[in-house]
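Taking the form predicted alone, here's one chain by itself in structure tokens.
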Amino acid sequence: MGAALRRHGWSYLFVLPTFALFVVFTLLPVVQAFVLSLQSARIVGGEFIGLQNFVTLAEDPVFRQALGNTVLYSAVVVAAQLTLALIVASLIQPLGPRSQTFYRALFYLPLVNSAILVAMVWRWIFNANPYGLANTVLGVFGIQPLLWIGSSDQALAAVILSAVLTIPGGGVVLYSAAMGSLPRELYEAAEVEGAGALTKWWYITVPLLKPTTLYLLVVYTILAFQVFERVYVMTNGGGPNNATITIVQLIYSTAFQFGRYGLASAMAVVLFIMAVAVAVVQFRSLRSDVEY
């Protein structure tokens, strides 16, 4: 232990200061949140309560809507996602190096835009009345206009709407420089044995791919669970008659509007605990021991 250490000591200090602003910017306030949901905390003082938050949780309606909103909108979007990223992926690789390139830095393009931006751009979108740019595509068709973010049985529809049609370019770039590392030695086999494109697409594309696979869902789902802007944005915070509340637009209106840090921090606490058991089942479900 004394020679690794003697041997490998300068390696320590060159990580030392990363590993401190973990510490100080993650960890810390981790725990804290850990610490102040056990707590009545307000923005002066607080009295620990033990799990009373927690209680209060599960007996209150709202935070019961926003954690099905949060699933439902989770669920959806990240299925739509990965399945299009992996489409999308799938039809640029077959092109030339300078085509490759250049669709791939087209669909990355717009994640450099501003989420609160591009919130903005489905607001309008998804605008009420008749002159909305989906409702004005609805009346080519002869279709009455919707209500869209205005109605509370279509709003979060409409939310979970402008995420799938927002092709996810950072999965498309990581799906497409995967594929371009998969061994060609396996689809000159299958085509020996007569195999099709879409059979070669399905048993040797996809199975290989599934670290990547793996990769994303567990990126994409933490992200979902993580949505904030383009609620905020498009439904005014969570409305109408809270149909969009999210558990981190209620976190924020709960700590921010209302001061009830101990509570926002329980949800918090629930979300944590949320993504880290979805996480731990996608591993056990797609972990895999695929080398090429």
Second form
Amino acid sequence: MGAALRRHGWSYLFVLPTFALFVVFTLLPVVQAFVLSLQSARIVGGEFIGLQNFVTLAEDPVFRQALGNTVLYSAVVVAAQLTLALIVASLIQPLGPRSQTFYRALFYLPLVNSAILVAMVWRWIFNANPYGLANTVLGVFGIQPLLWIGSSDQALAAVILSAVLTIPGGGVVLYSAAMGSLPRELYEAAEVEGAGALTKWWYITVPLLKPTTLYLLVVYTILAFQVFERVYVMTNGGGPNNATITIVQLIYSTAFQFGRYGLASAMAVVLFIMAVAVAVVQFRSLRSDVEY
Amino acid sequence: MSSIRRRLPVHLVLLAAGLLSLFPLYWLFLTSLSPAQYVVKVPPEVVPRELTFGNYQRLFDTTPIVRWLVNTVVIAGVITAFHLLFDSMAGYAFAKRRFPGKNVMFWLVVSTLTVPAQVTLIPVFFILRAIGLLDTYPGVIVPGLADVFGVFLMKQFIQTLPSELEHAARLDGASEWQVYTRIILPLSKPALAVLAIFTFNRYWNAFIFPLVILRDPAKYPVQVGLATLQGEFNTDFGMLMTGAAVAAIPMIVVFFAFQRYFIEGIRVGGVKG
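In place of the form predicted alone, the structure of the form predicted together with its partner chain is requested.
To see the whole picture, the full complex is given below, headed by that same chain.
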């Protein structure tokens, strides 16, 4: 009995530092975010106001704009990322191990850089001047220079393009790891039936990769919901007429520039619910998963 | 030989995609090394005619970039060191030990993995304000120790280790702490390497949290510093790209040195960016 107690004591000691920090700086803050979202918290003071913050958000055109931009950005970027990752991984798959290693590294290298730094480069590429690189590329095709991030019509497109034009290296690595462990038998059977490479890819590889696809879908979507640095840097935090404003950008400015912590917390709760909804969808689809 | 010829189109497509992905980085370094008149040249020159370190000289002379880099190394380094210790301890307990409440604790930890960090930003800001840690290094570092990705990673790895060595060590009279330090830690080196690389990279690149917590520019990590350069040098893209280049170089060096750990980390721990 004493020995068991001592052993448990050690177990709790091992998890204590992490768990205590986790409770104080993650678990309680999540709860606190919900509590704050029901308060009129400002720089000083605040009281319980029920769902008033959420009513305010529902009626606020800027928040609706932020919500719409975030969803549009996420839908386009995630669709592009999944497609690109799948295609690139499929192209890498038949190559030798050394080529595979080389390409995985090549596609991962751009991703070790910070979002700030990457956004600064894209801001430079999409600047409205004739010497902007994006405008030079357009010029090659005989198209007049665009205002890009300087225009309320084109700013969001520039932000989305900047994200789409990067090969998602993490997705490539995960897809190619998953492809390496697919069963050979199905392919052999298909070959006996005379199936071509593209047919095998579409009817065998893509369906079998469903678990990886779902995982990436969730992770990339939740990451895309959090888009902030790109907007903060490329368009000075929202662009002309809030053309590029996103939820996180609005949380940041509402809380830390205008001191309306309760209202910003309500936005954070909306973001939380969006993330949980995506994760739940994944969980439910995984349960009806293909077995092989 | 014939296989190389057959695969040549595939290689060409992949190389083109890779170069497109890397191009912004190339453009960043090229702009930073170009004399001012070339930066605003129409059309821009993709292959340089003349290079200079003038922007770098100006950057080091007029901005606290070195201070920011040192701050970043300290902040990311301290966070990484603590994560290596705490995450391996907790990962070991969750993987190998049996104790009441273990499943509930682990479930709680894992269930927050998908919570966007911005959800906790305001409450954590309030906590730090209440205990007087706003605008301090500990204020940036301590909340960074609460993320649980590493616990998950270490648990996944440690549970693949055979338990015989632990049992043998206990029979030889090793204490529980010695089992952890002499058996578990040495066997976990590959996972610890992955964790170190990932954590350092993550906190090297952290932005919104230090932006909110720190006020004094002398305490800024380099990412926050870069964002303030943008206000100062607004359209001086030569200077801005030089600042970005200086912030990029350390991570690129780390990547080339520890490339396989990055790739391994994604495979074990999933995508983090």
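Positions refer to the first chain, counted from 1. Model, not experiment: these values are computed from the prediction. Heads up, when I say rigid core I mean the largest set of C-alphas that superpose within 1.5 Å between the two forms.
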With both forms fit on the core, is the shift of the CA atom of Val278 between the two forms 2 Å or larger?
yes
